[in-house]
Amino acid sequence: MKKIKYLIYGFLSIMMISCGADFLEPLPESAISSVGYFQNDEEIETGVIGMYDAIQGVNSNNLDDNFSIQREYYLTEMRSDNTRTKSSEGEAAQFESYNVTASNGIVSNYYISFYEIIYRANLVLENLDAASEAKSPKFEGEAKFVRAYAYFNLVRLYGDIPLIDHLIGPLEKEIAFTRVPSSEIYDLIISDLKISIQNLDNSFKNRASKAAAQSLLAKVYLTLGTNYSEAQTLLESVITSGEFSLESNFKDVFYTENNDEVIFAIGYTSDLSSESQNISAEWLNSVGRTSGVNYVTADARLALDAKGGNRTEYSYRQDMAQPTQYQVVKYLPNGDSSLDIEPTSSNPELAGNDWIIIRYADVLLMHAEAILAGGQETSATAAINSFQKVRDRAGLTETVTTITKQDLLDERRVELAFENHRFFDLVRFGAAQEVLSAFSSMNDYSFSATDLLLPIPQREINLSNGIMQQNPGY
């Protein structure tokens, strides 16, 4: 990862040598012993980088790979009305077509990925006896954001699952798969993120900062429908830190690394196996490992190309190889000469694109969200300025007087379109059921109410032995 790789291969080759073909299993992922290798300041910061190198994901076609989020945009964009393969064939399409099976290894991978990222933060945590007084504050509140990162992401997606917040042996199998209420999931990751924004600061964009820590916190308290207060003074606190703005040109957002409007981003490093990323390849046309998938759908275009000003040239393309068919362009690896967007790698399946997560567009629109606090309407100045800046952002400088709950979740589409925000939105504003469904009716598609949480990966249900239950309609 860009800028902060230290040991860290060193310390996961004594991991994996440590525990042998256990590491590799998802019981005891969580159980991984490595005693005695942290002694020392040095020592555990190769732990914290190991956090976000299992964040980052392993580029690589290996499906016994940890990919993480690059392949979230299936179980995210893939989900909602925003993308969908090009060819509408194999376990990809199971996404769009609300078909999702337990057996899916997309939906399984990234499980198990997350749960290693929980892993590694419960190993950081486990050894902070070890840090100078110092340096431990830091390292706690880098490790509890990234817990509660994996957390937030988890709990979305799959619904009540495993609270593992501490290292747990091979037999301990209760903890490894009773799922739990997601209340006592969203307290953990609540907790964390009040101690990370007390312990760190604003020194990182590719790793957890107070900032990211404040606008993680805030989204979590939307997502819940409670304290918007707190998450409008969490979001104030960022914007008024000065310490972050809005790039005056959209594209620089994607193709300019460590810009003023990131918080948080995932560093990868161009054509370096072990450091880069194939997500963008995987969406152009047969040059990763698939034909094409996260195709820009009909809806999405029609949204873009009536909301999303100057944004909408850098949001997507026409495929000039199959002109019917339309696809990303945020992140694209080989460029485009067209829109001045330069290369970022010699092979664009070894990518260096860094992976933006949070970034200070968001924390606008969140801004006015908080204020809106569930509402159908706001006029409320506050609120119509964050909204105002990112439009006028867009080109869009008609002044805004009243925003109103659809206006700001159009507002989030179209900003914020294909960044495996969307499917999110609709749940958290509570129109997922109603956009689905019609969305689906249109297509021909299949989703019902069920299809908002993804199945339980069968192979944990089967390694529980009747522990763990599936979730409803799978």
Contents of the next structure:
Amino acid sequence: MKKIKYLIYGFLSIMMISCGADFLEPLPESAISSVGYFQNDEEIETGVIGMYDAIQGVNSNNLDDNFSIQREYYLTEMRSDNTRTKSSEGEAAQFESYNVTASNGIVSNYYISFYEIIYRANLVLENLDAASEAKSPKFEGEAKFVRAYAYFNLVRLYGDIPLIDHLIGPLEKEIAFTRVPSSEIYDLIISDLKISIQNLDNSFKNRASKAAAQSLLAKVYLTLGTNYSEAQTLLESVITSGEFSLESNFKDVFYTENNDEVIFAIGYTSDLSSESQNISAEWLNSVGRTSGVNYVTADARLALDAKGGNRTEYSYRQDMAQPTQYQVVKYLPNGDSSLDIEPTSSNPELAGNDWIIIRYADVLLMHAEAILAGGQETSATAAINSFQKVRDRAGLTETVTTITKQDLLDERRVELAFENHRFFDLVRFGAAQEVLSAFSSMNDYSFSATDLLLPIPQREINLSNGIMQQNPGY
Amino acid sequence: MKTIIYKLSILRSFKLMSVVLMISSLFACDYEYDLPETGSIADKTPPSANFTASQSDTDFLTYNFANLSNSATTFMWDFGDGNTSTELDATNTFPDEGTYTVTLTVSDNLGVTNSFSKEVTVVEPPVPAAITPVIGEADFEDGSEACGDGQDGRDCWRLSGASIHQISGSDGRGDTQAAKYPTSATNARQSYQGITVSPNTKYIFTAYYALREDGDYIRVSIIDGQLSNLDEFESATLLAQEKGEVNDGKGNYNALIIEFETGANGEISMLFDSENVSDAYIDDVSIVPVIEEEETEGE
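Since the one above is the form predicted on its own, can you give the form predicted together with its partner chain too?
Let us now look at the entire complex, which starts with that chain.
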């Protein structure tokens, strides 16, 4: 009997030892794995940088890579009245003619890319416990800003979408594929951005900042059309912070990195395949891989000629190789000697031009929009001051006394042309259906109201096994 | 099937054969019933109608309809005002203001139909009128219950940390009551009131004051936001501040007029204080929005 007692003790102790997680799941010593990686501030910061890396996207032409914002102009500018493909060929041309199919590779690449951004933000948020007390709120603020930014683009492009606010496993199909009402997505965006505003300061331009979160939240409120006075207050705190101002020369906004006008931009480094972009190389003739995309429409040229002031020459130019066609001048990778723009990289497909997401001119015009508050016109002094600053910089110095909704929409079009704002602006101003159906019938395209939302990628619907339903019209 | 069964039946008895034939004929009937056409399956995607409506900016009677129907090929709009359309996304101009039931009936190529109705209320969007704020006890008379039932002409003007003005019984405009400020060096007084106005709107403030000594003044501050204690005044954001400095003697009132513009916040307040060696008086405070000409869109 005594021996049995010892045997039981012996077995018990062996069992206890063998059950230790260290023994069963040892951490690899010669390589890094995600489990157990985030142990201190330094390691969490690499996760934070990883989020911006996901927004930056991969500079490649392989559809299996996440292009992320490097192909955003297809879904925004080319789906508006601003730009089109040069040759009207292939799935790239589905956007301009409003014939997007659910199997369009660019649509699904963007969707996957942006959920990757959300995954990386959730990964940071879930490992905040390992961060120091001083750094933890900053990391949280950045991750929540990035998550809100990604959701805001997704919800505006695709409508109701799956809400994933924590790390999920491959078997959690219900969460991964259940489309929740967009109002719930907006609730998450708003609560995330409020925390970012609380936790962040304005020390970065290529990473999230307080001003970026304030501007983005203001745009969320303007999009929802519910909280104009809060939007106005947010924008006024960006304006009165005194940390941002308009560049006196419009060209410098795009060719001087991190200038005073930039509030949030995605950084790129030239001639490094891992850190560069091929956005603007594709906008040129025989420079990128395509035959030329994001070419300027006649409609956009008319608007710029009439209302652009000195912005026009730095917005579009004639394609010298094909004089009937016109190209975007913002973000040129290989320069333009006649406009005194230096090349930014030796290989235009490895361009280093930063991509600006929020800049001060946008904030000033949103300020006027917040004061307009969904009305048809305003003559409030604060609105006119902000509006006039943007016009003065463009050399349009005649005094403005009232601003109509149409004035504001037109001003946004020429100030922010080809910066992926136009489509969202049309929708937010409630003008998308009228403007785009007129544009469509003039160009023999086939716009209908359901084209204001992109299709949910067919591969997601297939993978969902019946959980996910397609948007109407697809 | 039938030929195989027939061959089998030769090897079996007639009895069995007749049974088999009976069964097979029953099956045959069933097949015929189930499969009217080869390869036909049930319609799993019947059309479903849906739409949203949005008012045009240029003409409030015109609405743009966004067709959100699924699996439909033909569309029939009935706008409830006698107008119809067969367009995909329709536009309709209603004859007048009112509530209309708009019905969209859709069908697919199998002739299956579905319809959806929605009420559209057509009204001219009101030009938002600026709020004219209500000022409690603007003339400092007793007997008003605007701010509690104390009926004291000072009840609306109190603020924590401030010493409320005195009341003069008959030195006001028209020999009525007025707010009275004794000498400020030893007996400083303040009068405060929070009001609600429209954001981003121009207003005109008017108050009347009387002074008895050169160099004295009454001062009013229009504050963006409202105070809960006088000590917050120092750090408050001001929309306007002005002094009344004309000394015409007791009972001779001068107007203190200020134009100011509100910001994002519709909750503002005003605070009177003074610097005076002799008595000073305030009466008849008003704040009204600036009326701008035009604003009448011919429709």
